[in-house]
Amino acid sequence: MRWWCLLMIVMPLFGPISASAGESQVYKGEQTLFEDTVWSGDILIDGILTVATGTTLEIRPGSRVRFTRFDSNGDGIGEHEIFSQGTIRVLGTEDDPVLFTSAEETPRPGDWGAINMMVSEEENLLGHCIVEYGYRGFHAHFSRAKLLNSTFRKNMRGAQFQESQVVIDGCRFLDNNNGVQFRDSKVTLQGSTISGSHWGLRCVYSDLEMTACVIENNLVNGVNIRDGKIHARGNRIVGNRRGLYLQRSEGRVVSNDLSGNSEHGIFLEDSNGEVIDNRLIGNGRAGVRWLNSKGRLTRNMITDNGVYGLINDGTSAVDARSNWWGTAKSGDIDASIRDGLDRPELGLVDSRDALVQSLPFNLLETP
């Protein structure tokens, strides 16, 4: 082995490493960083690089981290990645983001594994970075992280995590197979976009605070939460199949634009929800579908939807007082609602005190 290859392998064992902008640093096989390390410049990961417990990996602005493709079992998922039980701090800037990408000449989603965190309890940071062509751009178990002002694109899964606390602010999840998915986690999602995915955002057993986001043009559901809690305020959830789908969940949905989805603007199934001051316009089947759920639907604009403004598919009653249905005529309002008056086995909808005109709509206005 040449002396410089040997040196490259053993250097992480003895102290912080800094790769200057004019150099290319290569990590081959399975290596571990045991001392704090700084990257700046071009880094090639040709294996699995572990960041040990108590160790910090800092990545400076303008750095490029590339991963070779290695798929040992032919499942289409690359296995080379960064695996961290320490702390990762990606310090890109708007003008000089950090790039995580495939090293292949013809890259494709799944070329490499993930920026992978396991029991990484210090606050990890991915700031101003671009993450592309991975299996999971960001992945975590039992970890804490902030994803700030970053773009996750053309990954099989933009971000996936479990049993973690994650803040996502100002990020873009574009053209991934699945945008963001998580379970058993506490998540703050704000000022971010999820677009062009099969599934936009889906989560289970989680607590989600979602503010001022754009969830658009996802093939299945824009946002799907199951057995969890959501507070959604000031979001645009448009152009998906279903906009917002709550299953066995609790939700407070205030001042959102839930329009132009091909099926339903919002669908509550066995859930408890407050749906207030939303714009539910131009959805393909119904503005609202309500199935065996509790709560109230009030002060919303529910107009110009394809078949119905509101469908009650459950046996319980729906409190839908004080909404704007696009008309003040009681007969026209009744025609826009499907409930027990149409099918005796269904519950009734209380649409009394209908508004005589629409209220001013502001994405960030709360009652």
Given for the second form:
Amino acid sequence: MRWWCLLMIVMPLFGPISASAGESQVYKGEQTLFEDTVWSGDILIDGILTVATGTTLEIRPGSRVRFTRFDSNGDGIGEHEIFSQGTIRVLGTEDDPVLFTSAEETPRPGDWGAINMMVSEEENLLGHCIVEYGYRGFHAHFSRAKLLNSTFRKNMRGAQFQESQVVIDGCRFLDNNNGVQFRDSKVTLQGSTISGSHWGLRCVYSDLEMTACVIENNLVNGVNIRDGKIHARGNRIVGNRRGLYLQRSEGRVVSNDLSGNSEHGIFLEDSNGEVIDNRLIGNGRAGVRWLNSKGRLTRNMITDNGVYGLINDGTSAVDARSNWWGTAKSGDIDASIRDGLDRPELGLVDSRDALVQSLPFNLLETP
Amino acid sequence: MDMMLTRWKIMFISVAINLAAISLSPSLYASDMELQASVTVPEYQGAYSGELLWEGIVTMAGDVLILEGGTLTVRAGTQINIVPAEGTKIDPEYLSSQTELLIRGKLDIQGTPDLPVRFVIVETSATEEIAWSGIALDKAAESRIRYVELERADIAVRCVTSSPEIKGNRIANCRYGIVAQQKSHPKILENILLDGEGGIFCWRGSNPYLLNNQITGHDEEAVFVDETSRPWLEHNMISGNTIGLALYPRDLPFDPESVTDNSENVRWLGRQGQVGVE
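Now that the form predicted alone has been shown, please provide the structure of the form predicted together with the partner chain.
The complete assembly is shown below, putting the previous chain first.
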């Protein structure tokens, strides 16, 4: 076959079907970008668009990227998406964000797949964008990315990634079925909000640095760390079913507001925690539930919780010295703690040196 | 030739004896069970739209999701085998890493007192005490759960902005029995809940109707009501729990004679352990 015949056959794979001014650029079927590409205006993805290794897709402020719904197996999940092995740089601005959304008249979560990255190790950027009605708004494996000042709303899951390094700063994850989930990843989360999901943030085998975030009104756990590490400082984790739940994890939890959750402000299970200078107020069942964990609980405000201030459900002792329990009366402090004095099979709680008044609480500036 | 005839005779007599044994023996039921076991049990996992009917014996080999607009009907007498999940994975459309029955459409479980619907855990050496997630209704259509036998779930029935009828069920050894959250108003009628961590939880503006339930043997609270919820409590028998009623609302009507013989019958919440009448 002559080379130009081959070129005529392959050419449609490289570019949009139509791209005239004022109209949508349309990518139909399975197409691949092999050259650096810049988008602006309206783009319609009616298939799966791959960004090849070594290729950069840049999306300019004010662009609107829509995805058609295609559910081949009737599982309620649309499959059209962007699949990148190159680099994606979304350059929205505060005044002109980039919108990723469904092309359906009546959109719903899961209409389209994801902004999907696989082994995309250059620095990907999603800046000032709105991502809505996807299955996973942002999804990555073995990738590096920054999500900055963006909103992920009404997706099945706002963001999900594995084996990746991700910085999330100034983002809002609102009303997704589940908020943010990751495993085997290193994550910095700051100045961000996760609200209105079943799970707020859930991670496994990961290392999370979380600062000045708001995690609120999630119906399962606000923040769930399993077999991982967290350093949480200055966050508001309020109004969830459980606030912060550490399972087989290490946590340094300092100066957070862990209040008004339906069950527990913080729950440590088989974990190692330094829980210092936090507000644990008005949680439904207990401010703190401590189950076979190590560490210490000190200089916290633990008041006005539902059934107990602190429950020790494990057999080991708990170091809970120097906390404010809402009272200076030792009998009342004892009553706010359930431990081996109430159930002989449980370990004791050391609540000596109780504070006689609450300490000033300075939360970092949250969104 | 004679030899051949003899063989045929032996086979004929043998089959006749077997048939006679099956028709006359009291072990007829066992034979039927063996026959059923030899038939392939239908397996379900994944998302379903439209009408789905379960009867006889079925297996939930993994998570089952009934999509908005879909219906799952479960006939009286059905046995649902639950295969516990391994691993920590939760796909975005689900709620738990454990095996779950998640309803975003309609659920109609039609058990009767004589023919209950049974959820049976398929045990392995790795099966944990809490072996599956349970039934969750998430913004579900009008549903009913009648005469179910269910055990060892994380939450036996979780209602999120859903108001099913939950009647005549036996819920045992679950972490939580029934959770109503996010403006759920289920009718909880004539159920037996026993030996879990907690019984019935009313959270975030949920107002269930609790009638003629027996709630007993829980390690923590039998009935928990947060500040924003107002269940209606009528003729329930709440005994043998650590705390009978754990209540934020101080003015919630209840019959003290139905809350007896708990380690602590009523705990007013918000005072972290300071027992006493307001």
